[in-house]
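The chain that follows stands alone, in the form predicted alone, written as structure tokens.
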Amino acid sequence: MQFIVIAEADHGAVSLPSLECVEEARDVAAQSGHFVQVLLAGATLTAMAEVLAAHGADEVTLIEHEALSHGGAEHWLSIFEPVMRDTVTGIEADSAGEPSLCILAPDSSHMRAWLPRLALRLQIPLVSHCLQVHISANRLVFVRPTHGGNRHEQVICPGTNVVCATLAPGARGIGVADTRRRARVRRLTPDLSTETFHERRLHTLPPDPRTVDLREADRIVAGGLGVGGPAGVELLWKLGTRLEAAVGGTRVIADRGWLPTDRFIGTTGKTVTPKLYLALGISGASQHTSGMNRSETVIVVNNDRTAPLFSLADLGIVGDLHEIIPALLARLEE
């Protein structure tokens, strides 16, 4: 099974879903002795190809151009349609009928915005909000959630032979980056005219914690039922604006009303990968610490010393919530 993941850059670096689809795509690649192929557009890409590379990438193609620092969905789908077509022409499925190229990329809302454009034009199927692939049976599966997060699904695609995917970010997490790995590095310059496309993107506005999607946050305030109630919610919404932070919580509080259902984190609910977690008035029951494992710092407030997720702590505070939170709210206004 041979793989080509597109990855996108966020802020001059490679985002981390791209990079969680490169490590995916390397461990499925690696059952068949296939190697994985990464395209990456933007401006000032030289330096990315090496994280890429260690990551799992085998081969990196560099699609360069400025007007891609600032173009739209428009952009991207004119300079990969070309490309794709090229690539998927004369691939054929395998013997047993299944797809022979898989093209991997994350699921956000710039990829949403333009990738089933293309997997409309080539004719090829796209499963979206993957949690999963692999091979089973020398089958391509592709798992993703069912039923509001309830249940998950496997999703097979015989008889084509080229199959899109995208994977949802946090699904898997980053692992240890290989430095010595090293891939062979291509560069394209696309021909495009700012002049000719009917949108471009003046400036990107920041994400409303209110609305922001929890799998992309950098910064989470989650409470649990140590909140109290209503009350002891709206204090999270204060502290994430304040903090530019996206709002989640346990199922406990959800299913209680307190909280929107799509704003849950663990086993049913959202997986997130942040760079700073904090919880507060969480206890830490597995299948709440399922979905927030992976965040980079987890700072934890609860008045019970012996609460679970003080394991999974970077700084734990013993304390009453109700306390802290507008004390520190002040803090911040000073």
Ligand SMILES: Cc1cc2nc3c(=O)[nH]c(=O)nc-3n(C[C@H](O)[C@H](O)[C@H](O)COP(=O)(O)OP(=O)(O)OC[C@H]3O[C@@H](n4cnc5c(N)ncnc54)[C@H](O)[C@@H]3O)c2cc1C
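Superpose the two forms; the largest set of C-alphas matching within 1.5 Å is the rigid core. Residue numbers count along the first chain shown, from 1. These numbers come from a predicted model, not from an experiment. What changes on going to the form predicted in complex with the ligand:
- A displacement of 2 angstroms or greater separates the C-alpha positions of Thr271 between the two forms, with the rigid core held in common.
- Core-aligned CA deviation for Ala231 between the two forms: 2 Å or greater.
- Relative to the superposed core, Arg112 shifts its CA atom by less than 2 Å between the two forms.
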Given for the second form:
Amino acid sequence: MQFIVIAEADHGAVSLPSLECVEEARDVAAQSGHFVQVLLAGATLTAMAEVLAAHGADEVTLIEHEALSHGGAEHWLSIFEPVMRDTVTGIEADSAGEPSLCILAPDSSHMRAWLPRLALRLQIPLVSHCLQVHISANRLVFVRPTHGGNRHEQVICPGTNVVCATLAPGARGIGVADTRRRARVRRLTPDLSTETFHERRLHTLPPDPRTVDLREADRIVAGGLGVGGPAGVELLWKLGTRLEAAVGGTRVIADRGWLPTDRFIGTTGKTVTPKLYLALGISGASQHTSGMNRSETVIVVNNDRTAPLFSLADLGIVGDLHEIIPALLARLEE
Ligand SMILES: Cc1cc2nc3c(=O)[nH]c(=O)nc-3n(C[C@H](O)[C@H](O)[C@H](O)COP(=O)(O)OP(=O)(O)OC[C@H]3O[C@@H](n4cnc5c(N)ncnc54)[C@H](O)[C@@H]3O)c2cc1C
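Show the form predicted in complex with the ligand, please, because up to now only the form predicted alone has appeared in this conversation.
All chains and molecules follow, beginning with the one already shown.
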């Protein structure tokens, strides 16, 4: 199985979800002795090829164009359509009628704006928001959540030569980079006339640490049912602001509408790896801990000393979070 990963740059570095795609592709391609090609487009991509190589890319194509610094979906589509059309032409299904090329990309809002259009134009199927890609009985299998994340389904695409898929950010996390790995690097300067385009990006705002994507947050203040309700969540936001930390929580508080659904952590939510994870009123169910157990330092506040999450804590505080948060805020104020 041959893989082409379409990667993204974010604030001058390869985005973390893109690196997850490269690692996923590397692991599956290695089973059949194939290599991983990565396409990365942007305005300035210097040094990013090395990072992609360290995570599993064998060949990196850097597509540089000044217009990509402020362009929208139309720009990307105009660049990638001819490149991908050339690539998929001539690719045949394998002897069993299964795809022999998989195009993999992160499931980001940016990709969602143009990748489905590319798949449609190239007439190839798109399997979105996968948690895993693997080969089983010589078939390429995509695993994706269904029924609100309570079940997983397996998707296969027989009868097509090429398939496109997106990987959910945080689905696998990022492994250790092998800085000795090298990739062949090619550069493409597309001939892009932007006069007829309707979109133009005016500004990119710096992330607010409280609302930044949880997967990229260095510090997280997370709450569980112990916060007791929206007023308790308000305390989490106050503490988040004071600590310059992102606010997240367990699925049950997102299900109750106390927290936006993109801010819960765990098997069916985000997988996070912050330097600091401050957990307040969270019991430590395995569905939650699987999403945060690679945090560097974990501080747990719970009024039940037998709460399972204490087993992951570097510092454990037995007490009522409604007393501890105001006391902490007052100390931080000082
Ligand atoms: C298919 C499936 C998928 C799931 N996926 C996820 C997932 O992705 N993420 C996720 O988080 N959950 C998920 N869950 C739910 C998970 O099983 C747990 O129910 C959930 O994580 C528990 O959340 P909690 O810790 O907030 O609540 P509880 O387990 O009720 O814990 C609340 C804790 O707060 C403490 N507490 C109460 N009052 C206070 C106070 N005043 N001060 C301090 N501590 C206090 C209590 O002692 C208790 O330990 C999933 C469940 C299923 C079935």
